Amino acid sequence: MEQSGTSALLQGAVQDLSSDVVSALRGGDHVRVAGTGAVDGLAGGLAVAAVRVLGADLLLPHILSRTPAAPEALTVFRQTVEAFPPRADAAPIVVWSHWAMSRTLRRLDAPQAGSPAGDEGAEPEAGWLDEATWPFLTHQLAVLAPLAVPGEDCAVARVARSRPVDLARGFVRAVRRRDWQQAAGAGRWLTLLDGVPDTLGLETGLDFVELMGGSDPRVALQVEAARAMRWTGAFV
């Protein structure tokens, strides 16, 4: 019952923490998603596994309109990176999210974390998605949606861009199972991609998504992202 009610507390916690970044994304307070709103309002491990959740989207109204973030922010997002390295034998999908909030991490606060600007830091290999089915892609990169921003170049974002046709199909499917959080992720990645097909309709479809699913903060999050997308540009 103990361990329900704490799962329960942390899907709260990360429902909170999304439906601050949509606000944000929608032109909302970015202080108020940086610090000051749902996470100072959570207890300091609550906050910390709350935000290894969400992961580098926490901070993605920042990096879209390359603004500050509060110092708030930035610390419990650093004690999340700091609280939870990967394990030797981590899943490649774990080693990349930490990887991605490092190199949030390293945009937005480059100067207290000790590190130059724009060292990325070391990044880990791809070749689990290689041979990847496209449905097994689809999946691997929805859960991998924060890597999907504008000028974002690492081996991950680079396989998206060789497929766009395997992830428009990823995300067909996704919406005919009602996988709204899926869909939304591979509607993120596909608004950054070129050679779309235009049968898509990816923005009826977006809408879609966001109709049936919107519900949900984190399919929210998505699918503001790709909107705020739209005018930021696509990968360099």
Contents of the next structure:
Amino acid sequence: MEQSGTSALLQGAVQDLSSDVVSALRGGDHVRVAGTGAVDGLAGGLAVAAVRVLGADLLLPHILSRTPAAPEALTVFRQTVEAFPPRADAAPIVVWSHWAMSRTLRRLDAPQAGSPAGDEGAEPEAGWLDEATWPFLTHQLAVLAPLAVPGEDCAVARVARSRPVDLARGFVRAVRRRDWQQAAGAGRWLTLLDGVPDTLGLETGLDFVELMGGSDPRVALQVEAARAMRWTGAFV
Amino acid sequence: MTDTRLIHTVGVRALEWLWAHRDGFRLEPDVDPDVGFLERFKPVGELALICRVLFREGVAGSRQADLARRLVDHTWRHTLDGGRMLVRGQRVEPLSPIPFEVYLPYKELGYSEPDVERATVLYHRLNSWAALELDPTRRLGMSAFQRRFGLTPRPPEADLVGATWLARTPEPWTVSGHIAYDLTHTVFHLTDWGERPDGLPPDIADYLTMWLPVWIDDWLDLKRWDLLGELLVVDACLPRPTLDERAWEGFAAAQQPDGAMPAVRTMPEGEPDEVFDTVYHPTLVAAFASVLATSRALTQLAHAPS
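Alternate state requested, the form predicted in complex with the partner chain (shown: the form predicted alone):
Next comes the full complex, and the chain you just saw is listed first.
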């Protein structure tokens, strides 16, 4: 019971953070990181865990708008990166998710000497996607949607760039299966890619995903990110 | 690529079941007029259409071809009473397209009933027949059948394609079961049931090449065997069929030991006639998909570098 209670609390915290990010993406405000003022104790632990789940997207509005993040948001973010280094045997998506957070920290926290920001760090490898079927590829890329950022290259983004048709098929599959979060994540990647089939109807597709699944702030976040990035531009 | 023997065996077993259950192809001459005498003609017409595909493709084994010939003969002689039931159908409901649609494949297989032909030629002259408010895919099929009959299609097929769902190549994530059946039949009519794959306009072929794998993956996982079978037919109508291994293995595994193909998930229970009415269509579709895919697999083999 306690575990499921904690899990529900964490889910709620992730949803709240996602809502904050959606608001910032829509309004151009700072990410406020509501409810994470206290970063010590139980509440702080919960906040850090929630930030870990949300990953680099917590500070996406500042990456896209090239504006500084609020200090308290940056503090929680940095603590999360430091608190959860991936284990040696971690799954690729865990390693990449952490790498994405470190990269965001480097972009926004560069002056902080001695922090992970100063460590350019070796990029993980993306070999696990080499033979990925299009459904698996789409699932993995949707989980790693925080890596879909204009102007930012990495091995995972290069895989995505090389397989726009497979990712488009995965988007259709996810919508058909009403997996709105996967569809939204895939749609965000597709927004940045060349070679997406015109017949996909990506823009209306993302609007449909928002209509059907947008009451979940994590879905809304991906749709809003895609919208914001459509204005910002594709990969360099 | 999928093992051709697996694909072929699905069709052999389907024919065995259809032959064993041939009495299920039955009309109800004394049916309540409100229900309609013509309601039970559809299975008969579909059987003849698919047996004709089987003869045309020439990849059936001797046992399979023999069963198909006997099934066509049985339904013409017994179910349709040598074509007289089609005449009766045209008398009951003169402008219904159903007797004509059922008659056409029998005519192509060498059967003849002059009264059906006379009525068809007359109806073809009627503006009313050309103006029937059929859905766009059915209307396209009517014109295609008129051409195959030897008549000038009214309206011409080229004028009808654009009104179908598929011709507009819409957002692929909106496809539901109903839309999927519409698009499979559009492909059937455009290609004369797989005879002319080049009857698919290039933009439609490209569209299907792009999105069909998603729909096949989806309806395979949903165990909707009837629709999956139709989608596998569409695959075999494409310029480069995938003959998807996972889909064919799942489809073959769903088939019962006696050759019946359930429509959805597993076999239904009930009275034999009820079971027949539920599974005859997916079993016919299995035979259809099997013969076309086998034919395409052999074509690929013939063109493969040695």
